[in-house]
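Presented below, as structure tokens, is a lone chain in the form predicted on its own.
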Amino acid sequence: MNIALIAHDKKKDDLIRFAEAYRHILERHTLSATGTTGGRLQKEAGLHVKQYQSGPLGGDQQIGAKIAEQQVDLVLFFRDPLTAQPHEPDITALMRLADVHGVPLATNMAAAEVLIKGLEHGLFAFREILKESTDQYDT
């Protein structure tokens, strides 16, 4: 599975803290993130990340314009909806994408975790049978 990490400023701690948790189920998987988040998962949590822009730079819509081309098959991102973004059009566009694309997205721990219980129980069938539907379509 290709899985696409992002974390705001003040939940990226929560965000390594998971992935440290989680990185028996995590190292077996393409990893990808938004730039400050990525390098942090390397460094701290021992895991190889490709990185894109930081989510403000233009990392958000990377990631989303990945999702759009079936390039992503799960997203966590630990949003801090207390603080405002300035790039939350590009925050908005992402969920958005994810949700045409049925991509399943967390947006907190609490949920991130239901979700990585259920890749490590093979619960996630559905995003190849919704990719062979969309290369059809390409053809």
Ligand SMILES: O=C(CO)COP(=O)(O)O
Second form
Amino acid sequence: MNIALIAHDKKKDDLIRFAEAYRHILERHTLSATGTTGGRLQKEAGLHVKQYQSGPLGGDQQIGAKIAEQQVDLVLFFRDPLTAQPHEPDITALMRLADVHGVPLATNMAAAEVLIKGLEHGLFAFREILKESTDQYDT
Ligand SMILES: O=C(CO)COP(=O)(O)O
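Switch from the form predicted on its own, shown above, to the form predicted together with the named molecule and output its structure.
Shown next: the complete complex, the earlier chain at its head.
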């Protein structure tokens, strides 16, 4: 599965701890992340991660585009609900595209735990079916 990982600044430590705890699951998948988050995941959690631009510079939009192409199966987005983000429209757009394309998206660690355990237990087969059903519309 293709997993996108994103964390706002005040949630980055939490995401690193989460990634260390679930490294045994995450390392079996293809990982991508916004710039700063991805850099920390590689350096501190030892995971191989494709890095997009930093969020405020377009990283959320880049991941949103991958969602629209059905190239993301799960988004773990540790959001900071108490700090205004300059790129809030990009964040909203990413979450909207996850809804449009049936991509599970966790916005906090509690939800991320449930989804990663679901992934471990093979509950993501529906993503393959969804992708196959949308493939027929591809040109
Ligand atoms: O701002 C972000 C998501 O909206 C995260 O971006 P960085 O990982 O580059 O800090």
